[in-house]
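This document opens with one chain alone, in structure tokens, the form predicted on its own.
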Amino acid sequence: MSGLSVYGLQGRVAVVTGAARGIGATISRHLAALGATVVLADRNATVEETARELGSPASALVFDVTDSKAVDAAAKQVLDKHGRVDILVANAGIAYEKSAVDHTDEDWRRVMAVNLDGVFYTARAFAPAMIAKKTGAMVLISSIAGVKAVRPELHVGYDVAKAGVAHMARILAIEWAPFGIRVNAVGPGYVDTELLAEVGRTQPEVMKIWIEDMPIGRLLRQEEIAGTVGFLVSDAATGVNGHLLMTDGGYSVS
């Protein structure tokens, strides 16, 4: 393979969690455009509408990544229907702002359950199919907050979980490399999503700080995160394993 063909995903089955909207939906569209058969997963049933927008052969699964039995069942459904899974993008996550002293036990456990446990459950559930075929690529979505103390927002639980996701990718990459599976992480910066748009409307002073701290002077586009993911799961990145690829416009090194 050479040239643009190494980026193609024809014949591959991809599962994307947190795919109902935002970055997950954009990643799903990008992988589909590259030729993959995409299974969009989310706890929100609106993921079915997103999958319909992509059209056949895209499909949807509704389950909660914090429920390990539901994740295992979803993996079986994908294998029963498609006979294989080649790509996993563990994107599902939640975020909220609260100071450390105000974090309740419930706050802490909820964000860990979704952002860290859910990523592990998903990777664990889909790995056996890849191990059996001795091929596969996983991308775990981390964050700039996993490598740098961000400001002015306060969300220690989210930050710690995302740091754990980045390290999980390194550990799984080494464990599963003998089976032909590559595991990488992506660290998005501040991305133009509905959530950040709302921050811009209600807290313009916060948005001003974010933009000023971004060396590129703007929010990232969702398509830029999707492009990084598409590269990492393609044959153009067969030598990339256990890497955290920051897609943050230079924020983490500034």
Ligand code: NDP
Contents of the next structure:
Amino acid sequence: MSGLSVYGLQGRVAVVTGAARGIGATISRHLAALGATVVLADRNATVEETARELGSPASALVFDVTDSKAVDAAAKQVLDKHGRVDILVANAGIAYEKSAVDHTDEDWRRVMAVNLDGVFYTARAFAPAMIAKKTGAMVLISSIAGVKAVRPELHVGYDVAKAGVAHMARILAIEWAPFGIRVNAVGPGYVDTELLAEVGRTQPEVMKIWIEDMPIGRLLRQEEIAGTVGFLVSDAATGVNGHLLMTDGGYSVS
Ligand code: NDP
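Please give the corresponding structure for the form predicted together with the named molecule, as opposed to the form predicted on its own shown earlier.
Next comes the full complex, this chain leading.
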């Protein structure tokens, strides 16, 4: 393959978690545009509407990534329906704000459950199908918060979980490389999503700091994160494994 064809995903089955809205929905649209049959997964049933908007052959699955039995059942469902899974994007995540001393045990457990356990359960559940076919590509969504102490917002649990996700990608990449599976992580900077738009409306002083800290002088577009993911899961990136590809406009190196 050469030229643009290495970026194509025709004939591949892709699962994207946290796909009902935001970055996950945009990644799903991008992978579908590149030719993949996308299964949009989310705990929020609105994912069915998002999948309908994409049209056939995209479909939806409703499950919570913190429930490992539900994740295993979802992997079986995808395999039964499609016979293969080529791409997994573990994107589901939650954000919040709280100082370290105010973190309750429940706050800590909740963010670890979704942002760390959930990513592992998902990767573990979909890997056997890839191992069986000796091919597959996974992308785990980390964050600038996983590599740098961000400001001014406080969420130590989120930050530590996202650092763990990047390291998980390295470990799984090495463990599964003999089976033809590549595992990489993507580290988005501040992305223009509904949540950040709300911060902009209610805390303009916070948004001002974020923009000042972004060397490109603006928030990232969701399509820019999707573009990185599309590259990493494509044959253009068959040599890229265990990498954390920051997509942050230079934030992490400034
Ligand atoms: P959103 O909150 O807009 O979307 C996340 C989706 O994931 C929601 O539909 C949410 O459902 C779903 N979800 C949450 N928890 C679970 C769960 N336990 N099981 C299944 N689905 C779940 O997030 P973004 O699009 O902004 O972020 C996507 C990813 O990118 C996250 O991992 C985030 O940490 C990361 N990221 C985002 C950045 C940003 O600037 N936005 C920057 C860096 C990283 P529900 O509606 O029920 O909550």
